[in-house]
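Okay, so here's just one chain, in structure tokens, the form predicted alone.
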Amino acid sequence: MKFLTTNFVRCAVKSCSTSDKSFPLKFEECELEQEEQDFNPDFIISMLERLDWNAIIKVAADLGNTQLPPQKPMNVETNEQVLKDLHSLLLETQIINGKMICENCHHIYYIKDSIANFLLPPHLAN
């Protein structure tokens, strides 16, 4: 799963839907891989408006990247290096295997072969 996806997933347990602790999920024991993608600065610029920057920082730190600025970069349209760095993080960083953990209910979602499993056991699905 692409790093970008981490900004759009939350715990699927119904009781967690109102909890601030259900997003972002905590990432542990992750195997990462860089997969080259075509650079599309317009896509990065348009996505940046939709991203929860605090969640990006938290997930990046979970995965070992503590170099992101505390504030969302402004005026990225004029800074090609920042666009390339964001492209590399958001689109080229793949989570191959690992765990995503809800910090509210502590349910573990596994990632295997880049696919996150959000199926819940029956006792959590209702």
The other form holds:
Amino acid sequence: MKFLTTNFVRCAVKSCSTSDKSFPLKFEECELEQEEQDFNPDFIISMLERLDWNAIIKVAADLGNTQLPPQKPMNVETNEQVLKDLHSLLLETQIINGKMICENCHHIYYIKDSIANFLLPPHLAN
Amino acid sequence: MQFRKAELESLASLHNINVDFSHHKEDSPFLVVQLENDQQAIDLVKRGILIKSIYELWGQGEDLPTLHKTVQNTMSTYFEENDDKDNLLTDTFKFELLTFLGGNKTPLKQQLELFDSFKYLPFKGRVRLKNPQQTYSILQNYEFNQETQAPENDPNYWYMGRLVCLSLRSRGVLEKLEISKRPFYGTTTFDTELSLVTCNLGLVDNKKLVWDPFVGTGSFLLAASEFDAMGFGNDIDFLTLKGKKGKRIRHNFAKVDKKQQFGDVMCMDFNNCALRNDFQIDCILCDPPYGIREGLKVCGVSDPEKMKGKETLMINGELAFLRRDYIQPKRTFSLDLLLDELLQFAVDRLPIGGRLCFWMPVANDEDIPTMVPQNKRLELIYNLQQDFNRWSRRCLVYVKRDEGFDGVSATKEDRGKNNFRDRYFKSFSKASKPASNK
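The form predicted in complex with the partner chain, contrasted with the form predicted alone above:
Below is the whole assembly, all chains and molecules, this chain first.
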């Protein structure tokens, strides 16, 4: 699971969708790997608009990175260093194994072999 | 064949080209369109899958003399009207003959004579058969004789033009993405050609994030990578995502040098969605499970009795369902309900103007009215049918509209009994035909 994807996912349990504690998920016991990807600045720029920056900071901190700026970087089109840092964080950081916990209902999801699993047990499913 | 016109319209829309396709004919391989310049022609055709090529038309007619007359007419003012085309006078070039239905009718000697008959053209450049700077094409249409079951001996229409652009298909994309060449594929892997067409219908491009909620072995995402979109998806089957013999979806991307276009895939039940509602997806493409071979599934158990007490079951001091090795059970689900969910998912996440494209089976049996799911915020712009003997499937394309738009809403209840799975297994006997709605 790429770090970028952590910004898209929340708890799958329907009753959690109204709580703001169900996003982002809390990441624990994560095993990370850096995987090289071609640098595409246009993509990073278009992605930035989609990102919830507070969630980025939170999850980065879960994974041990507290160096991020508190505000979403603006006008990055010409700032290649910032773009490269974002590229490295969002696209090259892979979570191979780990736990994702909903801070509302405390359900635990697992990432196994780079694949995040959001399936629910019958009593929590829709 | 309606697919072809839909693809052309979508490509025109993608590049903001104003062009009239109203005279497009399903059974004709040729279409003449009015465009402003070469660039528009290139933009229209370069991504085409159901198109082969586009030419600047210099002449046409029912016979060769008429063809020559019209070409000479065009040429008499061509270089005055086009001051950026002087290079044609000295570029290297070749001629080619293309026939529709004519096959290899014309022997080489005759072809050369045909090319020679154009020597009035003012080209001073050298003839080059391999990689010439310009290609001039003579295109012939042959009528099919129903009695002899063969094409007529002589063409009934001729065109002549300068080749401007070959389509993506002509440049070999189908061979490149051929399923058997992929490191990872399965029995339900979606057809290469159709997955590419679907991307064109969905207006996939390099600025878009594409989501496939039934990603399987990743055909649509792989096709989307051809247009440099970023692909993401989910599937309820963990094993499919894990791959086979160490190969997964992402290896298919690496094989065609598109590794950077692979976003992510996750194991998720579409019916229990783990994506935040305000996460924008630009385009949704998919082939939802038909429920025949795959057996449409969601999280849960079919028999609630089996569930009783399991939520408190402990193993080694941990709640069983919270353990890493717990396997979530699944139950069967209705395709109709699923399609309603899919449409709502699209409404929640697409931007205004964003497209949802998916394939859906409909029983093709003596004029049964086929009912297609609808949602008030989605406009159905294409309903394209592909026939397969006793059953057919459709490609449906919807566009998200704003609050002002009030489309038709036809949910599962409204669509009534079009129970595909039952009918398929009962082999479409008369007895299983649903009552017609009048």
